[in-house]
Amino acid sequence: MNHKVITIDGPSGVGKGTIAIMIAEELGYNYLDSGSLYRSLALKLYEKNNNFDEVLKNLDYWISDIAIDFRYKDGQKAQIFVNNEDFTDKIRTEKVAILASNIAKDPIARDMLEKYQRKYLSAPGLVADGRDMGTKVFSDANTKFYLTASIEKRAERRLNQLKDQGISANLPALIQKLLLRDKADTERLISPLIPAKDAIIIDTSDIDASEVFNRTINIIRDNLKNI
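In the form predicted on its own, give the structure of the chain above, and only that chain.
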């Protein structure tokens, strides 16, 4: 690998996106949110042709003119632009989640999207967060992290996010939804959610983002000294 890569994997609600952006800002690295990438690609493809069977038969053609940028500032949530159109809010719907899952479960499409994700790798380096960044997409990354947290804490964080967006929800329902997502992620045959063998595991249940950032950035800086 010619460029430095840091991967941050983990389930929903562990704070991996927040930490990834903080690290990318600190180091001046590029940033990849693989979950939002799948959603953005799925929605754009659907807008171009809602016949996904046809799209998947010739995916390289359909994605050839799609460019997705992640823009962020001062540690805030990344804004997602597709061909310079703001998709940040558009991709946060259940419909888009289903579209993305239809693409993600196709092995040929997943291989092609892995190549698409690797296009984000450029100087001076990349911070990539997702569920198979360290195990599959960037398996030769310089530094790998796997964040985890209790199901209760993760649901609580998700509840607060929804409240901030003006969306009503209840904790028990969110816990069940996260459990179902965890089951699907960890039991799927293609790129299941598991820690990479050389990943550093950090439980974020009882620590805030600043402490997680301090831990990760110190480890990264030590590793960079040896590269």
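Numbering follows the first chain given and starts at 1. Whichever C-alpha set is largest while still superposing within 1.5 Å between the two forms counts as the rigid core. Since this is a predicted model, take the numbers as computed values, not measurements. First, how it differs from the form predicted in complex with cytidine-5'-monophosphate (C5P).
- Treated as two rigid bodies moving between these two forms, the chain carries G130 and R71 on opposite bodies.
- Fitting C-alpha atoms of each rigid part between these two forms shows the smaller part swung round by 30° relative to the larger.
Switch from the form predicted on its own, shown above, to the form predicted in complex with cytidine-5'-monophosphate (C5P) and output its structure.
Here you get just the chain by itself.
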């Protein structure tokens, strides 16, 4: 078992990122937003060639000169760079999320990004959020959570996040996009979005972030006591 890894998986809009950051700050652990890697790779590929059928046929070639890295500045969220270009803000749209979901079904892309994700496992510990953190990438994690919520609540949260980032969207269209992405993520053959067998499932529809944080941190502290 990997004693110092906490995984938080689930679909978009359940509050994974918020909770993962709160836990990471509380424990002084590193934080990995694995979705931002999928988004960055997908957007870079799209900029190179927007015909994804063609790209996916020869992905080894298209990804060969792509390098992604996170850079931290004191007290700020990580910035993400692709071949030294700042991608932090431009990966946040739903269009990029859907591109990411297309790329995420390919084993070559997943292998590439899994290597990046493992690099984040360093002292004192890691909180990783995504779709397959607990089932695949850190399957030996100490504590695994799987967050869910109703589609209406998830879409509302995504809408607010997008608004905060200055991106306009409307609720019915967003619901359709999230459902499309859920379908692609849960039905893909490799690393589909499902709770790990040993994950603790929390429905966040009717509880706020501080309540989810309290529940999760108590469980984590109990588990850390036992190691």
